[in-house]
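The data below hold one chain only, encoded as structure tokens and taken in the form predicted alone.
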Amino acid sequence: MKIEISEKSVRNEIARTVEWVSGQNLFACYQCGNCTAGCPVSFAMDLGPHQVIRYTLLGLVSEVLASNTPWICASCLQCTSRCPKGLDIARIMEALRTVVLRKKERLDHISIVDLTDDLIDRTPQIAFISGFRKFLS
């Protein structure tokens, strides 16, 4: 794959939107990988958190928006605590989820009526809150 880097591709609409929604400067990330190395769920991600930031800046928008990483992010803030530049990476993942949900027409990943009584009994309430916050627009 050939990637052409230009100011237009680096300052793309998604990068600007993510920066605006998250309040974070994506250009502060210098790709040390500490966020990915400390992430307790990175094994399940198709892109590491640092890769999501780099892909966004390179203009690989379709790859970023199709990635499962923002959806798997547990928002545990381990990445944020490890970032030497002080980036709130969990907030960036939240912003990416927001961008995806705003691009779709009312995309709900969780239907409340489809939850079984057994699942409701076994699942901690915080999991429901987190899931609904993440997956409902």
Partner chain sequence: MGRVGVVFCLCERLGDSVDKKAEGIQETIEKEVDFNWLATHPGVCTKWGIDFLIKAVREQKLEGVVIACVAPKSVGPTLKKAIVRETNGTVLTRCIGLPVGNPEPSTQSETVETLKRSLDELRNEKSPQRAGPSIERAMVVGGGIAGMTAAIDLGNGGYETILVDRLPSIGGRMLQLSETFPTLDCAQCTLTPKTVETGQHPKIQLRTYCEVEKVEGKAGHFTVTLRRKAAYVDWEKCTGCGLCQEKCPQKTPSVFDRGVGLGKAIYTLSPQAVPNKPVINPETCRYLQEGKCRVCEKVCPVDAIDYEQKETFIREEVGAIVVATGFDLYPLSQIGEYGSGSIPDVVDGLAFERLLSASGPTTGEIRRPSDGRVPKEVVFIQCTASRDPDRYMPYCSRVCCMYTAKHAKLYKHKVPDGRAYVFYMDIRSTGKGYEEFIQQGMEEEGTCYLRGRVSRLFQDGEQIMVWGVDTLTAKRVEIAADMVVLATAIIPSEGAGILAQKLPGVETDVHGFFTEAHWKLYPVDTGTDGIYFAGCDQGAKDIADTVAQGSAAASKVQALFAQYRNETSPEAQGQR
Second form
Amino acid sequence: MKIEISEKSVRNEIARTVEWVSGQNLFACYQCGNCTAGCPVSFAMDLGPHQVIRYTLLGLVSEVLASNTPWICASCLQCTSRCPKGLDIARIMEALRTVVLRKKERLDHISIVDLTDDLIDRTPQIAFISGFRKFLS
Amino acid sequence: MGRVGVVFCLCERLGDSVDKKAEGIQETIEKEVDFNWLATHPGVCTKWGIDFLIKAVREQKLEGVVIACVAPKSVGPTLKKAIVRETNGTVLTRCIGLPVGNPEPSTQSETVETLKRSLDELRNEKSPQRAGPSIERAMVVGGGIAGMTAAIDLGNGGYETILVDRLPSIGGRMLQLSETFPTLDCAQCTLTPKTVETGQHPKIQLRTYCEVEKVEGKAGHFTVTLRRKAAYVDWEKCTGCGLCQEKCPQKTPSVFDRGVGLGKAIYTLSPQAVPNKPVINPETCRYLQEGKCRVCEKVCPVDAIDYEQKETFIREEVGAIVVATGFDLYPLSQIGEYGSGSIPDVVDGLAFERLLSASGPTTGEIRRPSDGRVPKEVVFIQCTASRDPDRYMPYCSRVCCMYTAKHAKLYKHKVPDGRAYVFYMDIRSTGKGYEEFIQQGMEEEGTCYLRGRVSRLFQDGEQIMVWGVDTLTAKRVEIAADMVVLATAIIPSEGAGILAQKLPGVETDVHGFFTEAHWKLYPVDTGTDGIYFAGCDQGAKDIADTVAQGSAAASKVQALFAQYRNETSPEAQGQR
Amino acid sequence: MDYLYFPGCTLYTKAKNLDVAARECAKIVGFELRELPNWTCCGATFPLAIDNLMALLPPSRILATAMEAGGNLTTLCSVCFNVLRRTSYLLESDLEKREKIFDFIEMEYRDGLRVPHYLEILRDEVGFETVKAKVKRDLKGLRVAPYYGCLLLRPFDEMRFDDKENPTILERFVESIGCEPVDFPYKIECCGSFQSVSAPEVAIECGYAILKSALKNGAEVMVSTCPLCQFNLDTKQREIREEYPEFQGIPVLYFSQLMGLSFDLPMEILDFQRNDVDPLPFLERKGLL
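Swap state to the form predicted together with its partner chain from the form predicted alone:
Following is the full complex, with the preceding chain placed first.
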């Protein structure tokens, strides 16, 4: 597969939105992969956090928005804490989630109707509140 | 001082706003600054610019002149030298910087302030007096390969040279190395002839186990006070037989062996040490700590042990100083995610050198510090604490790519059924023969290179769990390693900052490396005439570059001595 | 020594066993938790989008209420602690946002409010020596794995709670009540957090790795500080065992329960029934009851 890269793709709208919402400079990333190396849930991600940054920067927007990565991220901040460039990668993930969740149509990433009574009964409220805040439009 | 003038160089590098800027500044200057003559010129660094300056200085009968231009560090010395030459040293010069691009009002007022300061300095400077020829004797601080190179060059040039080292013997970091890239020459075989030559050189006087206490004076006439630490051994009597070391009952982790080997409380750094005289470490010596033992005293056949020995101070008069204080490695204790130095089988590059070294604690066998087993899976991590502006050091340490490739290769030679993994971000192999060396390591030794950083290390049973990544496959990588070698960042050696404060006019950068007078044109010059540096105290570099700087610093000193001898005016003296 | 206490949504319900024991223990070591009036939910996440001021309103309002009431504000739940501490940091350092938020909630910002965690009060104000002096039941030989998780520690610059790679406050706490802390590498790894709602299979992996690591290093029980960690590490052991039948299980207690046990508090207060993996049989076998 080849990709065409131009000024337009490198400065794509999603990248700029992500930079604005996260307050992070995507160009600062030098792709060392430390975020992916230390991420406790990267085993379940289809793109590693470092790839998400790269794809966003190069304008591979549809791949990024289709990836499960921001929705697997648990905001544990291990990546943020060890990034040698001081990037707050957890904020980049949050920005990507908001790009999706702030669209006009509802794009929920938790299906409330599918939550079982057993789960609701056992789960502490904070899990629902934080989950809903992260994953519901 | 009599009349002083100000010249603004308005070359094209100032950009489109030259005229406007000159006008703006000129107005303020005329209002606020006290001077006798002001002019502008479109290019003072050119031949006709220099002619203009000299003509003006003569016609205006100036005794001092301040030149403002965009590149004061590189242009200043040339202008200064020309004016000195043409006026026989009677006119003093200062060169100050102008900001490039559109100046903010604040930078403009900064320029005006600098100008005022320079004029004050000019006025306060004593009119030139003959200082006489230099003391043609040099001091080199630091007995590593840079310092030895400088000392040998100076000695060969016929100048008496004092070589100072804070350790008991010379040789420096290179003495700790096993083999060196890209030739895999034995470091000792390269170094020992140099240490011996230094020790036997009729013009070189060794002052080991000494630290610089105070430096006074200026180029040509420095007075340096050295503090000779208490060795508790009378070196005049000592024959270097080594019996004391053999019999000393105290064994503690050796600093020289980076903690992977044990050392005695009375020690020399190596059997080939120059000078081959031991010292007692007062922090580990049983007698000096607990008042019991005195074994070394009993066995010494010449009564050289002296527990009462005190530190002494030595004054030396020299004309020039070369500072070559070398480097340290970033401390493992500060790297939390890699275990803060608490995992015994996670070592730094120098510790691995000691394990590889035939004269090291394992006589060259690769054995784990924890249990002495031969490690079969070894992970090397490049850029540890380097290229990490957020938490550690932002710069590239320059030698780690190469020595890690060397480590992996030597490991493979010693443990043929072992596997070496290297985590890297980029491979920087810019020296002669370096890239070939890296490629050969990959192709012929099968070193497995993984492109990415390691997020975390921890002890996992008897092994070390390595959580890394290979960004080329974009997969998280876990390796259960037997041993991990961290290529930690090169930092200035401990105390370099304190030494810099003792050296008049010598500055260090934010990381503690010495600042050169000009990034490109004066790479071994400090801000002060007569003080030069060489090696890793100026920034990370390999042995070849270090040796080149050692020779460069020595030739600067020799040129200085020659100039002081030949030129009549002291202002002409000094190379910048 | 009095502290305003923010219980948050979970402490009076699902995490009663964290709350009740902690308040009883506080009295014993010499401080009182006074419930913050008119508290609301903190939002349970600190907003990571820098333009999301809305999510900062509830924690700002909670902090403002505490400022009004006077005194310092403490909490037990790591999620609440993280949200309140980060919000407090933001209000101190970002004057523009502070002004906007306080304009909106129509309350007054007052300097000087501190938001210590319960454990910090033990460490910095009560002192672990005092805790040690109150111990009544000898728990000597009990090997405890202290689990920190993420939210107490990160981001380090804002939380300033303990070392981000090797925190030791829980170890010191465990020692003070006479147990033996067990070091295990997963003590600062994430439990899976709210992924237990959205991607339960991911959270199970996280929980399993943490528990396995503690067991491997010889732990007999684990202590947690957070209802969400407790859920992923204790309640979910049922699911973990379904996935990994060889997993033997390990009791996970709130730190306050273990403290209460060492102070010999009555069983009603320790409320071990709420823990999914009942620690009592093990403690009995160990001869500690």
